[in-house]
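In structure tokens, one chain follows: the form predicted alone.
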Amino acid sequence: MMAENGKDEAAAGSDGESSLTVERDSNLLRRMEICVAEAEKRSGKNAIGMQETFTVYLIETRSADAAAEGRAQPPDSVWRRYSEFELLRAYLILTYPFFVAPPLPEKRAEFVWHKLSADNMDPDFVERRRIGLENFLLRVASHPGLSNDKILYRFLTEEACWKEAVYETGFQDKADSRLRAFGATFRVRSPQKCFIDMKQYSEELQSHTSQLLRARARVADRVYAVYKVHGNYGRVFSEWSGVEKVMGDGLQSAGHHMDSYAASIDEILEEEEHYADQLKEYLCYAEALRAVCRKHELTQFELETASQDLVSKKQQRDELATGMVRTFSFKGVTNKLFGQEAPEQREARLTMLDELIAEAEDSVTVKTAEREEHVQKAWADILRFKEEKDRDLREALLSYAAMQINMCKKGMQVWSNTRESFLKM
């Protein structure tokens, strides 16, 4: 279960004062219509001069006011590669580490049943990715914190120079060392319980959705085989009708129904892939949740390290000021060997320690503020994500169940029609 008690540990945060945002307290999706209209295959040279084939996606935007007023305003359009979407998301993650960033659709098909192509240039896969990229942009543009980012706006509206703009922000400097983050996970002493529970939940969410996707792929394989084997009925009935005079018309009609039934599975399973893609989105959301939790661990670890450093420096100053040095400390041993420091040396060291203590106190203050900002904003966004996740998965599972019911009804109708054909013989 998700950590509901986190509401008591962290309140919703206030907006930051980033210069990267525009029109505060607004939602980009309320001001702009966004769609990924089409995909196009292109060829060109990559960074090392080798020829490659890739897919680009056409993003179209228009003013929501113009659409509401019925004015026929031509859309603004830009072409983007998948790698540019990846760059945008990397920027958003590093710039807003306290938000659960919407995931991109998969780069290569996973959890596919054996008749479905895993080629990332396959037209059906490219179309599903187009839908996924549009969904990504709509989620970002409707997010209360991410939607007002200027880089996002430039990504949507400027064909050229947006990459230069995103690199000029220096967002890559905010990337945490993986080794450092990994160490913080095991060395942090007092992470908040709500984030520990959320990290555990994200792992369970990923496990359950991946198991569901694997089960669905196995079921799809078997359903496909069952439907296709009905084509044998169609072939047999059609061939049999050629040698029967009285029963011929009925057998031929029954064969036609069986052929239609066998052919219908391709369209059914293609529709089913769209529901699978919705589950895959939340499979990826699990990693986005963990990223927010790992950032909390890192900010907490940095605060604890800064606090320990401050305590150590204060202890050094107290020992130097009182002359009460621990016998088995390094300082105690050197005093025994070489004698006490001169008064001038002692005063200089006290002054230096006072300066270091002041710096350490400033560091603790900064790290405390960073930790508190992350806790407040991250937990507020996690609660927003939870509501969105519950609603989306409920709708997806209900729609999937309805599709399965319709598929069964169509099967029953085919057999009812076949029965009618037999009755007419």
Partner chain sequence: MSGHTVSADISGHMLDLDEDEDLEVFSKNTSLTDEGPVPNSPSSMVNQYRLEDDEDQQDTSAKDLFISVEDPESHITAIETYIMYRVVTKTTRSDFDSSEFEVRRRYQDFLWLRSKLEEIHPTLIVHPLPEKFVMKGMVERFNDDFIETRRKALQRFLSRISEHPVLSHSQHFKVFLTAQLQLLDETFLFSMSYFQACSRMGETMRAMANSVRGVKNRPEEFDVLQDYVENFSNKISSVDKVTQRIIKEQREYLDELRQYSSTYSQWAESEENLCEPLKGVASCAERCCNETEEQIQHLSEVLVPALHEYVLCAETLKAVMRRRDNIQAEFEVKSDTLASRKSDLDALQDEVDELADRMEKSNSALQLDCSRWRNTMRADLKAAFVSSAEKNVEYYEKCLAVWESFLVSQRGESISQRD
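Same protein, different condition: the form predicted alone was shown, now please give the form predicted together with the partner chain.
So it's only the chain below, everything else dropped.
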């Protein structure tokens, strides 16, 4: 359950800009119109020198002012392939680990019902991917935190050299080791409850959307079969009409209607894929949300570790200074066995410990700041995400209802016509 109450600590002090509504006229999108206009097939040699075919997408940008003033300005354009979008997203995730990264369309066709092509080159797939890529850019460009990123801007405007520029940022170095991140989840002591709840929610969202997508694909399969079997009526009625005198006309026209009924399902289901795509966006978003929550666990854990480290070093110094061994240490044991060390040695060690303590204190300060920054920005973005999700998914559900209505209207039409034909029998 999404926890509303947990935001008390986090939201305090979040600036008004990183809040609720994603408006088209904020930040980059205010200054610039962006669209993914076309897709094209290209051939080239890949990294290991083999010939491959791939699709590139045309990103067109235009100054928003020009459009507003009615100036006919040709758009700037840049061709990008899917892998470059992936690179951009990876960069954004690592550079801004407190933002819920907008989703890309799926890499491979999943939740496919059997007649739907799973081929990445299929024109319908390419078209839906184009739309998905455009949605990604629009979301990023209207995100208050992300939209001002330079790399993003260069992605949209500089076709050559962009890749080098991304790698030059060294963003890959920010990747957390899997092991560290994994361990943090189990060993962190006091993560904020709101983040824990949100992580739980993200897992539920992921599970529900994928179950729904799977069930929808199965239903699509079944509906397809029902409609197509009616095509057999078309064939048989047509043949039968040749044999009958009085019934012939009625049967013949009924047969035609059955043929068109059978054919109508293809378009209906193709349209429904757009609905599935919207759900898939939130499947992807759920993972991004979870990543942000786990990042919180990690920053919290690192802070706890640093604090713990500081405490233990201070303790060591205390023991060394006062001679009182409060806790077990090998030094204590060896002191007992071999006698205490010489005063000069003690001084040296005290000095070293003081330095270490200073470092540890710095570390705690840094880690605290990191954690704080993450908490503030992440929680604000999570609230923004939540609103966007509620809006988007609600619209998706309504558009799904509209699709069903459309399908029913078509069905009514066909069967009315068929009935008329039967009456002529």
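Numbering follows the first chain given and starts at 1. This is a predicted model, so every value here is computed, not measured. So that the term is clear: the rigid core is the largest set of C-alpha atoms that superpose within 1.5 Å between two forms.
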Assign each C-alpha to whichever of the two rigid superpositions fits it better between the two forms, then state whether residue 39 and residue 228 land together.
no
Quick one: report the rotation angle of the small rigid part relative to the large one between the two forms, in degrees.
7
Let me know the CA shift of residue 418 between the two forms in Å, rounded to one decimal, core fitted.
2.6
